[in-house]
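Just the one chain here, the form predicted alone, laid out as structure tokens.
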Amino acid sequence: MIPTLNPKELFSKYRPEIVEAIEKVIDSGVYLMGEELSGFEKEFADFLEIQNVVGVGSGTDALTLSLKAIGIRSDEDVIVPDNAYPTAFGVAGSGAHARFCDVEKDTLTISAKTIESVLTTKTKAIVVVHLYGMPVLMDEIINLARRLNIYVIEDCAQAVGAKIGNKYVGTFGDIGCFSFYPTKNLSTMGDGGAVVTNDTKIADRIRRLRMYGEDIRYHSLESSTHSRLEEIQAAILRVKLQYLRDEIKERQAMGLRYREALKQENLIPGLLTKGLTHGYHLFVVRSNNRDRLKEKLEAEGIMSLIHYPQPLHFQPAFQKIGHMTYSTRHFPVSENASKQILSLPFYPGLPVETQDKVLETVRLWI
């Protein structure tokens, strides 16, 4: 079978260096909050050209802690794209209300226009999701947020390495949140995440929130749980970060190869916007015959996934949020997309002949 994603392949070429890094941590006797974490935080900050990186337990925790750090209240709203499934759980964990909005048809990402349609006086923050690795155009969203004094948080879980101009996503808003889940472009062998920001006050508060609200050990300024990026995972990330630029280039070359082989109407987006550098975490196509396409691919031994099969307002967990009832709401672009999208096998190391088999089968049945 040809897998859609292959975390084993993402680690295999660096196995000797990763094993050496893990053994170094084992021998050190320090397994939390040590030199590997601080080293990764500095190196990732240098990579992104940003002042502060705070390693945390997961991408979901990164969102939750970011919202808590800006002082979110339980009666305030956070705008979230309706088609970004995991993002809503990070918002819910903060105690705030997730307020869903629809997305643009061509990109399946939010815009200033879709955000404005759901703004209220209770809106505290906007979570911009760079879905599939495709950067969202940030200028209009930033301008809107500044005018209304609203925070902008970038969810870069699928977009590490993506750029707008010469600047990496995650560095445009007030805060950027990253996930290092095993299948991501920059990945751990477990859970992991990071918060990045140029606001030192926000960074300092997140550092407290990730460790019982402590400013120094055993002295808590506020009540909090813990969310720590472990030393072994940080050591793995330090190895993989050295090769991230090369892996992104490989993903981009593969992504362009896929795009050239398929019709424009089946691509997301149809055309790549000049000045945007796609991170290519996933390669997602759309088809009015998605379910048949999925079945035909599987018959040829080609696995595929749906990111994501239901928009958020269809999820039982989010039928009612605070004063909002979502069971009666309608987000047509997100709803239609959930019936059309399919993620194809796509990861560094996927052989060219395997890529050809995938593309030939897709062209036949899409």
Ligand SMILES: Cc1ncc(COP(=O)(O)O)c(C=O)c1O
Given for the second form:
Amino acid sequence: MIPTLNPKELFSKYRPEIVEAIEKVIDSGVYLMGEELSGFEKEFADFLEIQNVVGVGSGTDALTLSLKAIGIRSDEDVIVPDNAYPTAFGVAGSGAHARFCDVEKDTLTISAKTIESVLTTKTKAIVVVHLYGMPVLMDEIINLARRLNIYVIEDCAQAVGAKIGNKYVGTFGDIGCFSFYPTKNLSTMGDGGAVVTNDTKIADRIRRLRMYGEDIRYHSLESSTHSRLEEIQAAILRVKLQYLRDEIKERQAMGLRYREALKQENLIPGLLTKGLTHGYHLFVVRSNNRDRLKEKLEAEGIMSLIHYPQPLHFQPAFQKIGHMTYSTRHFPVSENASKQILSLPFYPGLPVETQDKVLETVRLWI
Ligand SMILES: Cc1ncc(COP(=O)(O)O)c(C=O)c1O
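Could you please show the structure of the form predicted in complex with the named molecule, as a counterpart to the form predicted alone just displayed?
Below, the chain from earlier opens the complete complex, with every other chain and molecule after it.
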């Protein structure tokens, strides 16, 4: 079977270095909040050209702690794209109301226009999700947010390495949130995440919130959970960060190859915008015959996935949020997309002959 994503492949080529890094942690006797964490935070900050990186337990925690750090209240709204399934849980964890928002047809990401249609006087933050690795144009969204005094949080879980102009995503809004889930562009062998920001006050608060609200050990300023990026995971990330630029280049070359083999109407987005560098985390096509395409691929031994099969406003967990009842809401673009999208096998190390086999079957049945 040809897998859609292949975490094993993302680690096995660095095995000797990863084993060495893990052994170093074992021998150090420090497994949390040590030098691997601070080393990774510094190196990732240098990579992104941002002042502060705070490692946390997961991408979900990165979102939750970011919202807590801006002082979100339980009666306030946070705008979340209706097709970004994991994002909603990070927002819900903060206790605030996730307010779902439809997306643009071509990119399947939010825009100033779609955001404006769901703004309320209670809106405190917008979470912009760079879905599949495709950067969202930030200027208009940031202008809108500045005008209304709203925070912009970038969810970069799927977009490590994506750029707008010369700047990496995650450095445009007030805060950027990253996930190092095993299949991500920069990934670890378990859970892991990071919050990045140029606002040192926010960074300091997140440093406290990830550790019982402590300013110094055993002195807590505000009650909080703990959420720490473990030393072993940080050590693995430090190995993999050295190869990230090369891996992104490989993803981009493969992404362009896939795009050239397919018709514009089946691509997301149809055309690439000049000046944007796609991070190519997932390669997602759209088809009116999605379920048949999935079956035909499977018959050829090719696995595919759907990111994501149900819009957030259809999820039983989110039928009622505060004063909002979602069963009566309609987000046509997100609803249609969930029936059309399909993620194809796509990861660094996928052999060219396998890529060709995937593309041949897709072209036949899309
Ligand atoms: C867009 C997006 N946001 C948030 C998350 C949550 O990250 P994690 O799984 O590390 O909690 C993910 C990853 O699953 C994601 O893809």
